[in-house]
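First comes one chain, alone, set out as structure tokens in the form predicted on its own.
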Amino acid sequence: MGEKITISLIKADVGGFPGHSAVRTELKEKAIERLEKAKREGLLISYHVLTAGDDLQLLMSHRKGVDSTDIHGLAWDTFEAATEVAKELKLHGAGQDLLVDAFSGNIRGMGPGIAEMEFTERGSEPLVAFMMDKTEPGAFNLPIYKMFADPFTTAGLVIDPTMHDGFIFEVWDIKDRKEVLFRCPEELYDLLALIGAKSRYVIKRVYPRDTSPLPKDEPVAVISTEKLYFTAGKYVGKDDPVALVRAQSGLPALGEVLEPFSLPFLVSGWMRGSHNGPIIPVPFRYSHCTRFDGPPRVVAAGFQISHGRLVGPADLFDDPAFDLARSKALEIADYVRAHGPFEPHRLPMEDMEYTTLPDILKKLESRFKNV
């Protein structure tokens, strides 16, 4: 085992081009300028500036630990600088994920999404950074469950003795701000009872079991769980979650980590954050969202970590093996789009509480009569 390393993936929508579809090159260049300066000054070991749909993604390696004021402050300053560029270009929704006026030491609850983990670097340390656009944090529930608890997805749960006892899932109730741990496989059904309600119960982290050769207190997967409307009090855009997943040597193999996305499962989000639709695994070049501002999609950037340095990225969904999933997703998109404003394409009323629909209902309130 090597030294401890921290990987931070922090994202924000600071301006779309055009509309909510993609990120302008100027924003990415501004972010690179800021992170390169931080690397020269020794704050970062390495970094990559990525994009997914209209979200600017900052992937950073360092030795400052999670929730570092220095790292979070760097991300906030970078997003603010990119926002100024977005405003000058009159990009759509410039700075929409920066929900407060000033940084206060920790970026959590301020708008941007965060997935970060500190762990001891192994002899070989593969890492996948997943980035979704036009959906919510709970969209990771199904694939993370499949990676770490489903033997039909991850053969290692059956045949690898270092994984055979399963994993521990940390689940957050993001409405009441509580957490609970599930030891799987023995508490599998309890886990599923919660995470199937993905708009409220979200997998936050996955840990090894006591029998694993890996350190028990170091996460092997972490997901962003920030809900923008809990901070803003109204709809300001989808949460567009991100996740970091470690692979191999006592963990799911790279192919097992990717396998859940061979099914274009249904997620909430899409147009105006108000519709259900299939999530499409796409290569980087197809990560811009245009059809009905979607459909929701996910990109996967693969890395090997070497002495803290992020070697990569590999464009993991740039593979014809995912072509059938993409074709099936488009067929599903056609089918659900045909429902128009009807459920189940449009979200149920309880999930529309923070959209613009309540303004319509308020206008009609006086016209309702008792029956």
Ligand code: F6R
The other form holds:
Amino acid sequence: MGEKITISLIKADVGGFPGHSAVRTELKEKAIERLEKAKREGLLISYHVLTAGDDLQLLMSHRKGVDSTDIHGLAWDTFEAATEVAKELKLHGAGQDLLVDAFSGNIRGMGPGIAEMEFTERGSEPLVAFMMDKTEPGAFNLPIYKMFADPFTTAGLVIDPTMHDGFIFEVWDIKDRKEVLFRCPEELYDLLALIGAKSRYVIKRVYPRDTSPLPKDEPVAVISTEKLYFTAGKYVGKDDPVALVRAQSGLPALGEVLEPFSLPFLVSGWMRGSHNGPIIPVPFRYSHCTRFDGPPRVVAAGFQISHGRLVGPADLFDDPAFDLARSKALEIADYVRAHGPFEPHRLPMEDMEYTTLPDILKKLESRFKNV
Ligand code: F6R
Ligand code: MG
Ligand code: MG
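Having seen the form predicted on its own, could you give me the form predicted together with this ligand?
All chains and molecules follow, beginning with the one already shown.
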């Protein structure tokens, strides 16, 4: 076993071009300039600036551990610098995810989303960074469940002796801010009872079991769980989630990690964060949201970690193997869109990001008669 490494994926929407569709190259260039400087100064071992829809994604490797003020501060400064560029270009929603005026030590709860984990680098350390746009953290529940608990997805759960005992899931109640651990497979049904309610219960981390050769206290997957309207008490920004997943040798193989995305499952978000629709797995070049501000999409960047360095990225959904998922997603998108303002295309009232309902009810107050 090698040295410990920390991977931090921190993202924010600091301005879209045009509208909420994508990130302008100038913002990416500004971020690269900042992270390159931090690398030269020795804070970062390596970094990649990626984009998912209108979100700017900073993927960094370093030895500072999780919740490092230096790393979080670097991300915050980088988003602030990119916001300046966005303001000058009058990009849409410039600085929208930076909810506070000044950085105060830890970026969590300040607007940006974060997935971060520290672990001992193995002889071969494959890693996938998943980035979704126009959806919420619970959108990762189904694919993470399938990767680490579904034997129809992950053959290794059945036939690899190093995985046969299953995994441990850490689930957060993002409304009441509580967490609970589930040992799977024996607690699968309890796990599913919660994570099926994906707007409230979200998988935060996955850990190996006692019998695994991997260190038990080191996560093998982590998901960002910032939900901005809970964070700030009211709706103020987007909560498009990201996840980091380690693969192979006692963990799901790369292909088992990608397999759940062969189904364009339904997620909530899309137009005005208020609609259900299919998630579409896309290559980097299609990482921009168009039709009805979507459909929601996911990109996957693959890496091998070498002495802390993120070697990559591989554009993992740039493969005809996902063409069928994409065309199915388009068909589903057409079908659900035909429902217009009706549920279940439009979200139930309590989950909508925008609503005029209280105003309409107020206006009608005097006209309502008892029945
Ligand atoms: C959804 C999203 C967009 C916006 C919509 C309206 O997550 O980002 O669908 O909600 O484009 O945006 P504003 O209110 O900025 O005009
Ligand atoms: Mg936006
Ligand atoms: Mg976004």
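Everything numeric in this text was worked out from a predicted model, so none of it was measured. Whichever C-alpha set is largest while still superposing within 1.5 Å between the two forms counts as the rigid core. Positions refer to the first chain, counted from 1.
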Cα displacement of F17 between these two forms reaching 2 Å, rigid core superposed: no
